[in-house]
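The chain that follows stands alone, in the form predicted on its own, written as structure tokens.
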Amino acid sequence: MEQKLSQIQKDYLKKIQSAPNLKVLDEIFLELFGKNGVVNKLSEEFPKVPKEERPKVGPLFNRIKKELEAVIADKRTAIREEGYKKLETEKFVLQPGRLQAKRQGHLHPVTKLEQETIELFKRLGFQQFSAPHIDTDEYNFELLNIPKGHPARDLWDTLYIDYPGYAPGKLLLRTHTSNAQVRSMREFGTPLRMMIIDRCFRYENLDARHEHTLEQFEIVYVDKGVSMANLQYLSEYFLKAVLGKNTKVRMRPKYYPFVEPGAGVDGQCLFCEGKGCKVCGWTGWLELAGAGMIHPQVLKNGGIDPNEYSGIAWGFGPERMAMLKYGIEDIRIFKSGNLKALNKIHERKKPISPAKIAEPEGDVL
């Protein structure tokens, strides 16, 4: 058995030493230490080994493995770095009239719209906020007026996390960027004009109007005074800019927890002119934001006495207002990575330059 595994080691020392790619090499290795390879079958005869050669044929057996697993990492290191030597001088030959065909790039048709929407808003003399993307039932519910076993619960498709530390059920990818409202009023007090744009997660059958990872942008405005004539100014505000002057609005009452009243803000679909099809559901109208006064007790959440300040929440999906804005049927083609649409859309309609969009006449907050 000794003999048997000296010459295993010479052999396959040699093997390795000369494998020229790293193809080879992998191949030795399978020779070697495969489910059918010479090191394994080798071990299967260890019972018919002397008891009195046992002591020395194991300690042999594991040097030899492991010298010679040590030696395969080395020589996969050197082919590597050999490779990488070749393409630091190597000169690359292009086509002809390949170096004429020049190629620009653009932002992604949703980043072009959260861009303008940031820079609308600063006008207004709102400032960005952030909070987590993984957050607490607590920050994402509870104290948004949703405790545990509301009904309210059911209107989001939530993906809860198990962690250690942190009981089931109790930590969360947030539904929405409203986990950012009762600390930003903590962190900020009053007065406060608080904007938040980034991504939330919910457990969605994927269809022309539904993602499971979708973009989502929030205001929370609180001072004195604050009443729903803001928020309807805000909306005419954002929509007529963003999809033109022409763009007509309405809000209707809606039912959000955390706000009281509440309004679901409409845009009318510019696809079929409120005639009806199958992107806004056949209503001639699309559901773009959803705002309210924020409620008396997330107000007492954050900080703030109800008494003494109002505030309103104000938001909306930048994807569902990117099919609007550039003509786009099916929401899933954002994130299919298919440049060739991707490409489409930047030609197809220019983004509305902020700069064009006539000042705020006013302190109309």
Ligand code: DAH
Given for the second form:
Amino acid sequence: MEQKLSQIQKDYLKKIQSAPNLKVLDEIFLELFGKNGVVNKLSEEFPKVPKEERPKVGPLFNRIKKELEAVIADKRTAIREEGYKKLETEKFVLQPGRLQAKRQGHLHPVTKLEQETIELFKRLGFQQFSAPHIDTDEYNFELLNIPKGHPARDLWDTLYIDYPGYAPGKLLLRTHTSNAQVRSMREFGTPLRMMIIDRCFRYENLDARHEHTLEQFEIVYVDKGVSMANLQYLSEYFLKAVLGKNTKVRMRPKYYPFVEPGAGVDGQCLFCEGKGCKVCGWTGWLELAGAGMIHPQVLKNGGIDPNEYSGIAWGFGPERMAMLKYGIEDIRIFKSGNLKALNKIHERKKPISPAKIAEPEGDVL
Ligand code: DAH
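Shown: the form predicted on its own; wanted: the form predicted in complex with 3,4-dihydroxyphenylalanine (DAH):
Every component of the complex follows; first up is the chain already shown.
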């Protein structure tokens, strides 16, 4: 038995070392350690080994088995590394395939709208800012006047995360880009013109207007003498630029704990031009943003003196704007990965006429 083991060790060490590629190495591995492999077969012979030899043969068997396993693992790494090196030095010649030459990509319609938005607000001196997608409930809620147990938390269906080192309920997927408000104030102070265009996440009941993963466009504008008039002006500037200069904008009082006064910003429904239709729920208006004057306590939380400075903030929904702009009735189309539908939307350069919208186009809508 001892001799047999040594022979196997010798033969297989040689075989492993000379394996030219991973395929051969895998075959050797199976030959050794597979169900009907050499190692299993050998262990079946154990009962036949004379008792006095067993204390020697057992450990020897285990040592050789381990050694062969380790040598195979090392060889596998060596073959892989050699392959990577080859890849680095090899030259590829790319030939255009016929299909590829014809196909042309384009930006996602929502990305396009967001890039236009960034350009529009850069012109007004706004700077881009980003905040974490996974954040603490402090930045997402508490510093925005929404303490634990406050009924306003129910406004956001939140996805909490269990993670070592954080108490339950402490870590979450941010429900809005407003988690950037206090961070940007603390980081840059006054005067402040920030824009945040990014993703948020909610535990939503999905329907034509609600997605679990959604975009938001937030601004935080703090300076001396900033007022609701600035909010009305900026809302009009934005909506007219994106949706057309005849777009009508209105503000309604609305409650958010981190603004006072708070407002909902509505755009007149492009589908029915304000007459009322099923898209706008027969009101003639579509809610596109939450907004308001930043609450004095939130300014204080950001290290800003509310007696000296005032600010406005809003959170628009770029996907809602894109629905309006491109005449889409179902928000889920945007993240569906349905290229056919997205290509169709891309081809619609401007808002389509209300007459057309009344007749939704099959697979896009
Ligand atoms: N964060 C709010 C939401 O997701 C929207 C919002 C409301 C943002 C008011 C603001 C604001 O900046 O001032 O529902």
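Everything quoted here is computed from the prediction, not taken from an experiment. Whichever C-alpha set is largest while still superposing within 1.5 Å between the two forms counts as the rigid core. Positions refer to the first chain, counted from 1.
- With a cut-off of 2 Å and the rigid core superposed, residue 72 has a Cα displacement that reaches or exceeds the cut-off between the two forms.
- Core-superposed comparison between the two forms: the CA of residue 163 stays below a 2 Å shift.
- Core-superposed comparison between the two forms: CA of residue 154 displaced by less than 2 Å.
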